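Encoded as structure tokens, the following chain is the form predicted alone, with no partner shown.
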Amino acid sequence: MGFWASKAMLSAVELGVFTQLAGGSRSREQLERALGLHPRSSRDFLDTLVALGALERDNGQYRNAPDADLFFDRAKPSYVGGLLEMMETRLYADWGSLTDALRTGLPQNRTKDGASPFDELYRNEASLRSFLQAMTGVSLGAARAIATKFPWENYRSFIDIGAAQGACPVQIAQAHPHLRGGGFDLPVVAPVFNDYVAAHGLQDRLRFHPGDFFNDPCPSADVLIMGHILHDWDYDQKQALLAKCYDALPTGGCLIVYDAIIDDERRHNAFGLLMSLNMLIETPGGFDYTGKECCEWMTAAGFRDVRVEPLLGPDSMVIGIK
């Protein structure tokens, strides 16, 4: 019955409960009017959020719990609810067809005919911006950890391959003023990337590189990053992307791959395993992988001194040197 709580949280994000309460406490009646809630359900819904730890209530007044206020207020730069918005509008319904996916091995979203899911996601500006904001939500914690844990003092430049909105480049550039870098993604992503970078005042140090990483060479830098990208693709495509990164790096350059890396015994990282099932539902051939598997692939591509380092939550990074 875990999906009950999940749906309550997803609806709360969609309705803007946490954004509404970021301005201060509100009564149930005030929230009914502001959010368009029906009186029959509002008390149970809001108190469910209290019981789940997302809201607090005193003397009939509701307010955000501290973590919900930080992460689910759309007006804050720490907002990660874009990911939950995508879960609400896209993935929640798709996961209702998990059984069919397990029986057929086929995706269960709007691209059941085998087309790339990104063609559908990038079909218009609204869906594109929504998806890229979701990628910021799923990557922000790992990006901050990479900015802290990787020895950036040994390098001068970096490029994020499949950069989306630019969350990872922004976090790294903010933490290390000596670095210059950018993001590589499809040309249609450029305005979204540039807007996000400019909003953080980093347009002089971060540049967008347009291209298709299957059809164009990757741009060169001291460090290349590929985050939440490799799991989207089948084995041969994974190998091709790693080879392209190797070719683009200078000798001594470094590749960082990060995902919800599954533990080698495949017993503990439930999120990584569930993410791999999500790739079954959402992509024609994608799957998540263990640290050992990724090390083997990177070694086969030519990288040396390959190692796995934990980041935050279920995410880890695999690092290799050319």
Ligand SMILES: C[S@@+](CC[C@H](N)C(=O)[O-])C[C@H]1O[C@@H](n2cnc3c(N)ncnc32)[C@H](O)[C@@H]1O
The other form holds:
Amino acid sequence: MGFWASKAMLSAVELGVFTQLAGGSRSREQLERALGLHPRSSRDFLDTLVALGALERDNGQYRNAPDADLFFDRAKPSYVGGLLEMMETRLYADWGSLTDALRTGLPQNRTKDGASPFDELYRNEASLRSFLQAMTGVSLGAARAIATKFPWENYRSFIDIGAAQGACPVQIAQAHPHLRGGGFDLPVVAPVFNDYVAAHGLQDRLRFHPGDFFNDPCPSADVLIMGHILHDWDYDQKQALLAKCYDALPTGGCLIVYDAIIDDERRHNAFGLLMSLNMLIETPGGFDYTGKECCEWMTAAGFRDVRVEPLLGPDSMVIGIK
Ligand SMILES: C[S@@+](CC[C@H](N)C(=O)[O-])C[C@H]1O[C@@H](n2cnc3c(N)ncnc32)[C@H](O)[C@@H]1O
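Please supply the corresponding structure for the form predicted in complex with this ligand (the preceding block corresponds to the form predicted alone).
Zooming out: every chain and molecule, the one shown earlier first.
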């Protein structure tokens, strides 16, 4: 019954509870008016959020818990609620037919047989922006860890392949002023990437490279990054993407692959395994993978000194040198 708590949190983010309370504590009646909550529901809903640790309550006044304030106030750069907004609008319903996915092996969204799931996601501006913002939510922690754990002092340039809004390039560029870089993604992503980069004042150092990584060559840089890319695609497509990155790198260049990489025994990283089931629900052939599998694929593509390094929580990066 864990989904009860999940859904309460998803609705709280959708309603803007935490954004509203970022401005200061409010009474139940004030929150009813501000959020459009029915008096019958508000008491149980708000006190559920207190019991879940997302809100605090003193003398009838509600306020954000510190972590909810940091991560779920839409106005803060640390906002990761875009991910929860996407769960609310799409994945919560799609996961309702997990059993069908398990029986048929087919995606449970509106992706047509064999089509790229991104065609459907990018069908209109709102859905495009919502998905790309959700990617920032899923990747911000890993991006910060990559910015600190990788030896960036040995390199001068980098490009994030499939960069979405640009969370990873922005974190790296902020932490390492000597680096220039960018993001490669489908042309339709350009304005969203450029807005995000400009909002962080990094437009002079981070450039958008438009293209399709199945039909165009990847742009070149000392370091290429693929975050949450390989898991979207089937085995042959994964191999093709690794080969394409290898071709684009200079000798001595480096590829960083990061995902919720599953432990080699496939026993412990429940998030990574659930993410792989999510790929079943969302994509025609995607799946997540262990560190050992990724090392084998990268070695077969020509990379040397391939190694896995943990990042944060369920995420790890696999690093290989050309
Ligand atoms: C799951 S998202 C990951 C985004 C980001 N790397 C992260 O980890 O947050 C996959 C990204 O790949 C991009 N993408 C999908 N198909 C692509 C293609 N054929 N060529 C270039 N980029 C593509 C999408 O637009 C999206 O930004």
